[in-house]
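Single chain ahead, written as structure tokens, the form predicted alone.
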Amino acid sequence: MSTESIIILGGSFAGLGAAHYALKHVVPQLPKKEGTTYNVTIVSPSKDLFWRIGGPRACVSKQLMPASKMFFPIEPAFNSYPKGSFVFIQGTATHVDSAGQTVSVTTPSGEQTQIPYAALVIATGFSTPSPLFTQATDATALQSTWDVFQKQLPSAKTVVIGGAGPVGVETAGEIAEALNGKPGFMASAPKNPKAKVTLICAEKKMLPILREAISKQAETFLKKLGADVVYNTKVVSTSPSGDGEGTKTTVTLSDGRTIEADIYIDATGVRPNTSFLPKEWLDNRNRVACNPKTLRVEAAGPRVYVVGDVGSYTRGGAIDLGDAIPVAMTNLRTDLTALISGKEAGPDRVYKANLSEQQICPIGTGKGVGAFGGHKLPSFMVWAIKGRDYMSGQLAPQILSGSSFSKEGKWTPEPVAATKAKTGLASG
């Protein structure tokens, strides 16, 4: 008896969702093939799901966001499936051979191995320029990074944050409150701020997905905590002035000014984790280029798909996964079924981006801004949904269990347009 694998690269939100969907709705529905079984294999550098949503608060305070709310073991979340149907491999993908349909993986001990795939899902996500918000290897390493930062933070008098997306705004709020305290009920700013926190925004407003009025409200909340916002300005360069404890950073701005910061945090966007993939698979932003309707990575050959922020189809965010994962995994099942049966593939399931105004951004432990489905949310609702613990207690169990994908949901098939290139019948 041989076992063929649906390999999923990445153990974060997208990877776990894809794995649960495959185990619930793909593997059980595949045609029976004598002498062959199928499993789902996750390859991830860490054994733990990192709750990256909570990174802005966790990096500032382990009391407010302890490890128990930030790191969750992956393997136990799959114990309910039949034995042998799920495999977890701790390691980093270093190469994909589409001709041989194998993935090269390096384990933490340095061992290198090649894993064959029947289908491949790329869900490697992104890294951030600051090490505070990325689990590059494992939970222990990231916690050590936070420990160092939290020792430096209390003595900081000047903090500069480059980038005014959600991570930058949330981090500015968490740091400003930690250093300057909560504002008085009617106060427009702290009476005796301990530190000057400056957020550098390259555009005319913060939080690009949200309307300008909401961005202005976010600025008001930041000012109450002692954080200022500089608009239409970029960070041109940063230069540390010294080594070790007490090191300052000279931050040079596009308007010619310089700021000497006790702490500088780079929150200027994300970097797709795609360095191990062939260049021809990527777009001009180094994201995995895919068919925006089917989420197939067509340049990669048969039965390769992408889900999550690493894909070219999405503007990012965990909310989008509820639409994307069913599409990619249904089309994977369609293609794999055609390969096994030797028959023409069925209709495609099609992804349709939800581009409504949707983003929720806590600012400190008591305030926040946001919108959902195009409707502005009051501050208390942002706090209730996300501000209490960055949804760790509410949403993490759903991500881990795959409960959001318990049912396939209804969908309207596209017209049948199967080809040998699509199903992989030509290459086997």
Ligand SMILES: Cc1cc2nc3c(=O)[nH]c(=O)nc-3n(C[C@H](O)[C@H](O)[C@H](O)COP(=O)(O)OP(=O)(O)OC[C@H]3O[C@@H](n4cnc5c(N)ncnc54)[C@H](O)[C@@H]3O)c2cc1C
The other form holds:
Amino acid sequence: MSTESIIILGGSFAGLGAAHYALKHVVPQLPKKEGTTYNVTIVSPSKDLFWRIGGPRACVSKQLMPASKMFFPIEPAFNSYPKGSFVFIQGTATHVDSAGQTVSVTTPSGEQTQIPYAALVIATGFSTPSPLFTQATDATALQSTWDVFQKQLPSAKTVVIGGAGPVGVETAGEIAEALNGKPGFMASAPKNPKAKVTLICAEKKMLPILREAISKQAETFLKKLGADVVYNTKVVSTSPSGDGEGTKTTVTLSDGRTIEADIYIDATGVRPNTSFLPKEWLDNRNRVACNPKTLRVEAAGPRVYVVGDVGSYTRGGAIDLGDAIPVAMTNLRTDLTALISGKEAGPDRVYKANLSEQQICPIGTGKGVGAFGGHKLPSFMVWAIKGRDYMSGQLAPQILSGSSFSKEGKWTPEPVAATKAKTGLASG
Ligand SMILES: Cc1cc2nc3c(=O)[nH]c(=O)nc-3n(C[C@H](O)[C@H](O)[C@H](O)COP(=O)(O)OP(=O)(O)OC[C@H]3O[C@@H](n4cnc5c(N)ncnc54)[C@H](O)[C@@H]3O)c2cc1C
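What's the form predicted in complex with the named molecule like, now that we've got the form predicted alone?
Full assembly next; the chain just shown is listed first.
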């Protein structure tokens, strides 16, 4: 008896969802092949899911956001599936050979292995420029990074955050509240702020996905906590002044000003984790280029798919995965079924991006701004949904158990010719 693998690279929101979907709706429905079984294998550097959404608060305070709300072991989340159907490999993919259909993996001890795949799902996400928001190796290493940061933070008088997307805004709110305290009910700003917190916004408004009025409300809430926003300005460069304890950072802005910051946090966008993939598979932003309807990585040959923020098809975010994972995994099943049965592939499932105004952004522990499905949310709703614990208590169990994918979901088959003509995959 031989075992073939559906390999998933990445053990975060996208990778876990894809694995659950494959175990529930792909493997059980594959045609029987004499002498062969199929498993689902996740390759990821850490044994734990990192609750990245809670990063802005966890980096500031382990009392408010303890490790138990930030890291969750992956393997036990798959105990309910038949023995042998799920494999977890702690390691980092270093190369994909699409001709030989193998992935090279380096384990934490430095051992190198090559794993053959029947189908491959790339879900390696992105890294942040600040080490505070990325689990580069394991939970212990990230917690040590936070420990160092939390030692420096209380004595900081000047904090600069570059980038006014949701990560920058949330982090500014958490830091300003930690240093300057909660504002009085009617106060528009703290009376005696301990620290000057400055958020640098490259555009004329923060939070690009949200409308202007909501962005302005975010500014009001930030001001209440003692954080100011500088608009239409970029961080041009940063350099450490001095070394060792008490090192400051000189932050140079595009308007020519410099700020000597006790703490500088770079929240200016993200870097896709794709350096191990061939350049021809990537788009001009180094994301994995895919067919935006089928999520097949067409440059990579048969049975390679992408899900999550590393893919060119998405504007990112955890919510979008509810639409994307079923599409990629259904098409994977279609292609693998065609290969096993030797019959013509069935119709495709297609992805449609939900581009409605949708983002929820806590600002400190008591307030926040946001919209859902195009509707503005009041501050107390933002607090109730996300501000209390960054959804760790409510959403992490769902992601770990794969409960959002308990059903396959309804879909309308697209004619094969419309989506596969270019791929040459019509017969598997
Ligand atoms: C601070 C912060 C707050 C956020 N808040 C929200 C929010 O409130 N709501 C929301 O919708 N989105 C939020 N996001 C975005 C959200 O985190 C992403 O949409 C989500 O993490 C994407 O999941 P992913 O699985 O695609 O990628 P990632 O979460 O980046 O996971 C990628 C995984 O792949 C692994 N990996 C990387 N390289 C390799 C390799 N070579 N081999 C094997 N494995 C590899 C990584 O270790 C990781 O496990 C936030 C992001 C940040 C940084």
